[in-house]
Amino acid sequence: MPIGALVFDAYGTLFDVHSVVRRCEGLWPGKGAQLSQLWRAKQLEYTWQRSLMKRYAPFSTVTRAALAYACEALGLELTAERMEALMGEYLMLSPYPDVPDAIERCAGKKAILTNGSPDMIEPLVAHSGLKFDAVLSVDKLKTYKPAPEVYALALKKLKIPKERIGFVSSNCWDALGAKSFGFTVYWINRLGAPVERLGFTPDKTINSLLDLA
């Protein structure tokens, strides 16, 4: 069946997540990589550890933990002041380079479908002047990706089959939970990374989302 509609993951797939290197780097030099690399892993561990112990918080409360466990861990001073100016930098994230354009280019519908809290991904899509017909977070069912009522979200706003919607991420296990969910899946593989053992495949790998278009 053709694709009558693109849903887009967000963090890593549309906006780059180390972009606060460079304000990790300002208030802590030398530590700037390594604390961007250590506060997305945590983030995503606590999605996965709070959806199976049933204990939903924002991703916006998430973030903030997983930030003050990266910054403990590395034996890095946390003052409010830095909270709040890294946080504010998740509002202002970069798009990769071939975002733009891309989304431009695609046809039909598009969507993103966030792990992001409204109170985060709302404001980083306005200050990034992307357009979508629907921007759809987690935050309505109180549970995080890869869970398939997440996907389902989509089904239920662009009233449009599964096996029309394609689903674009550039995390793995992500674009696994899609497919297993049922939808077309395109993996974004900016790093050369192996298929996640998941029991699925990605129905396309690319490169780059003008691949895509």
Second form
There are 2 protein chains.
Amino acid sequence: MPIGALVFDAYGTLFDVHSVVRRCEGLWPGKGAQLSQLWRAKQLEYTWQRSLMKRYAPFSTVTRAALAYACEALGLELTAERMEALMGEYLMLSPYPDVPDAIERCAGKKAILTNGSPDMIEPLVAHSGLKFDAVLSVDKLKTYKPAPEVYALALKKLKIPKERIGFVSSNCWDALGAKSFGFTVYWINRLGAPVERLGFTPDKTINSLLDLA
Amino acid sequence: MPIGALVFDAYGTLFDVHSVVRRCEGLWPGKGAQLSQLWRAKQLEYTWQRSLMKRYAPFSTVTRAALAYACEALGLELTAERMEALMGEYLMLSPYPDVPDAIERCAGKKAILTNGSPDMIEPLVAHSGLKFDAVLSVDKLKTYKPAPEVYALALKKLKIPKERIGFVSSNCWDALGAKSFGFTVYWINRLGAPVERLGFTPDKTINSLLDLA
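Provide the structure of the form predicted in complex with another copy of the chain, given the form predicted alone shown above.
Full assembly next; the chain just shown is listed first.
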């Protein structure tokens, strides 16, 4: 069955978070990479743990909490000003170079399905100038990826059969969550990582979003 | 209200996983610490992700999958023999030095509440010689910590009010999951880590299980 619509993850898939890493490095020279890595790891852990605890908090809250943890763990002083500077970077991330062309060339509807809360994702999409038919946030459901109800949100919006929805993510666990739900899945493996072992495999692994067209 | 029963997490709280690290180092000299760290990180991630995906697999399966991933990511050759050697270590972990005395001195019922599937936790407890009134595994529920229904398993077994159950874990997110559920929580912070930022704090942070008595 041909793909009738594409659903994209946002952070790391469409938008490059490298500028956040660079800003971390600017604030704490020599510590940028380590801080960004721990920050990102905690950000994800908190989404999974809070979802399981049934204690949802919006992605902006979780992202701030993860930054505060990471700075404390690494002994870095986090002022309110630095917190705002780093959170501000998230609102103006650059799309990866392959994104604008890929979006334009792909036929059918295009949507974003993201953990990002509206206060984070809406300014970011507006800033990018990219056009989507829908920007869907887990915030509506108060749980995070890879819960099946999150992927169902896209299905409900697009109203075509599951298998005709192509889901694209750079996060392998997100891609496999979508596969478990029933989407046709494209894992964009920008970092050359192994496939996560969660009992599913992506339908296709791609190196560039241009491979979608 | 006085504490009427104690519920312990197993891995890292009662049982020292250091021998697994040592064995990793023996098999891949110079890589033991890095491998163990990635293995443990993936093991936990997979428990959270599978729980959210509603694709439970027993802890023994998840632990093997996480080891396979970690070895591939680090470019280490994992034979069937090495896999079995490492999984075998999990069945004969040593209790931390403070554990036998602490268990003996504490009044009231004592139970284990663990992510470990029966095929992993039962041989381990038998090997240790430690005595508990109950050994409860999430396997019965087909979901992992920190889901509230996991903590409810201990409540149901012990039949005393929530706040009178003292829950002890070295994993801060597990301690906070138990706190969110309503237990009185003792976080044993063996590694001097910061408190996780999940909207709750432990009732008490301890350095040794002997502080419980």
